[in-house]
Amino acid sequence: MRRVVFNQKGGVGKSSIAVNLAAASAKAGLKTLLIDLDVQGNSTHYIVGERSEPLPGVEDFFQNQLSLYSREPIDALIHQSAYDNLSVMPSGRGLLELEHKLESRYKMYKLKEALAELMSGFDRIYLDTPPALNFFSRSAMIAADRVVVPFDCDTFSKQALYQLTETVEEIKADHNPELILEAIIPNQVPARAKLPKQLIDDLKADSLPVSKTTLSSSVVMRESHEKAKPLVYLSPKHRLTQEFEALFQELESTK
C-alpha cells in the first residue's frame, strides 16, 4: 500500500498526519517507509530530529535520475529510524533546483518505478508532499495507490478542496488508473464548534469520502514536533494519539 498525503494549501497538518499515520503503521507491526518530498523537510525533522549533516535521501534519488552513469542503490537512501519498523527517505534542500530539469527530461514516472521495487521490502509506504501541485506532488500521486487529504474545516479550504479532487481525478485519468481518493481527514477540529460540523456535513452530502475519524487540536502536537517524537511514542494514551490510531485502523479497513 502506497499512501500519499496531499493538499495544495499549507498549514493544514499534512506532515503531522503523514508522520503519525506512518508511526501508527509501524507500531502496528507493519514495516513502514516514510518518504519526505517537501523541501521544508518537516517530516524528516519529525522523525530524525536535528542533525549536523543532512542524510542522503530524496534529493539524491532524483539527482541520480539525471545521471546516465553514477546511480546509488535506493537502499542507501533509506534510513532506519529510532523506532521499530519505521524508516525514512529524507528530504533535501536542493529539490526545487532539480524540478525544472526533472520535468524537462520527463522523469515523472521514476518514483513509481522505484516504489514498485521497494514494496517487496515494505508493507506500507507513506509520502509527504509539498503544499503545491508541482513535479514532486504529481510524481507522488502517480506512484501511490491512495490519496488522503487533510482538511482544516474552513470555507476557503472547502472551496480549494473541490479543485483538489478534480486534480486527483485528472492524474488518475492521465497517469495512474489505480489511484483512489481514499479519505478527506478533518484536522484540528475544535470541540463544540458549529462551522466544522456544517462543512463536514456538506462534504458528505456531495459524496466525498470524509473519514469518520476527526483529529482534534491539541498542544501535544507541538510538543511532539519539538521533541521529534511521534505521538504513539510520546503520549500513547493521549486523546489525539488515540484518534490517529483510530484513523489508521479506519484507513486500513478500507483497503
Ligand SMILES: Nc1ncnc2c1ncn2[C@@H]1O[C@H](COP(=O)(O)OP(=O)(O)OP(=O)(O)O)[C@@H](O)[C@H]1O
Given for the second form:
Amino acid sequence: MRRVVFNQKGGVGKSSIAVNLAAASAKAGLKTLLIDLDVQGNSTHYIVGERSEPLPGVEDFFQNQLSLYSREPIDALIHQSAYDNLSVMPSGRGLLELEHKLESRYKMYKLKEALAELMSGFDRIYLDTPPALNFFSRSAMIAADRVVVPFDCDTFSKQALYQLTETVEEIKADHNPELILEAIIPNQVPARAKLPKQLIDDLKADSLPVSKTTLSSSVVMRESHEKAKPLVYLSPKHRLTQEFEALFQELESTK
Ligand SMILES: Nc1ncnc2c1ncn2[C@@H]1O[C@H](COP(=O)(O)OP(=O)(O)OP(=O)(O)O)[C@@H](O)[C@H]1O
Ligand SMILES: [Mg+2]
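Show the other one: the form predicted in complex with the named molecule, since we just had the form predicted alone.
The next block holds the full complex; its first chain is the one shown before.
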C-alpha cells in the first residue's frame, strides 16, 4: 500500500502524520518506507535527526531521471533508520531547482515506476509532500494508491478541502485510476470547542471520508520532532500516541 499525505495548506500536520503513521506501521511489524518529497526536509529530520552531510535520496533519484546514463540503483537512496522496519528516502535541498526541468521533460510517472519496483521490498510506503500542488505532490498522488489529508479544523481550510477533493478526482481520472481519497484526518482538535466539531460534522454531511479517529494537540509532538523520535518510540502511552495507533489501525482496517 502506498499512502500519500497531502494538503496544499502549510503547517496542517502532513509531516507529523506521515512520520507517526509510518512509525506505527513499522512498530506493528510492517516493513515501511517513508519518502520525503518536501524540500523543507521536515520528515527526513524527524526520522534521522540533523546531519552535517545530507544523505542521498529523492533529489538524486530525480536527478538520475534527467540523465540517460548515470542511473544509480534506487537501493542506494534508501536508508534504514534507527528504528526496526523503518527506512527513509530523504529529501534534498536541490529539489526545487529540478522541478522545472522534470516538468518540462514529462517525468511525472517516474516515481510511480520506481515505487512499483520498491513494493516488492516494502509492505507500506508513506509519502510526505510539500504544501503546494506542484510536480512533487502530483508525482506522489500519481504514484500512490491512497491519499490522506490532514485537516486543521479551520473555516478557510474547509473550503480548500473541496478544491482538494476535485484535484484528487482529476488526478484519478487523468493519471491514476487506483487512487482513493482514504481519509480526512482532523488534527490538533481542541477538546471542547464547538466550531471544530461543527466543521467536522459539515464534512461528514457532505459525504467526505472523515476519519473516526481525531488527533489532539500536545506539546509532546514538538518534543518528538526535536528529539527526532516518533511518538510510538518516544512516549508509547501518551494520549496522542494512542490516537496515532488507533488512526493507523482504522486506516489498515478499511482495505
Ligand atoms: N497534533 C499536534 N499537536 C501539537 N503540535 C502539532 C500537532 N500536529 C502538528 N503539530 C505541530 O504543527 C507544526 C506543523 O506540523 P507539520 O510540520 O507536521 O505540518 P506540515 O503540514 O507538514 O507543514 P508544511 O506544510 O510546512 O510541510 C509543527 O510545529 C508540529 O510540531
Ligand atoms: Mg511538512
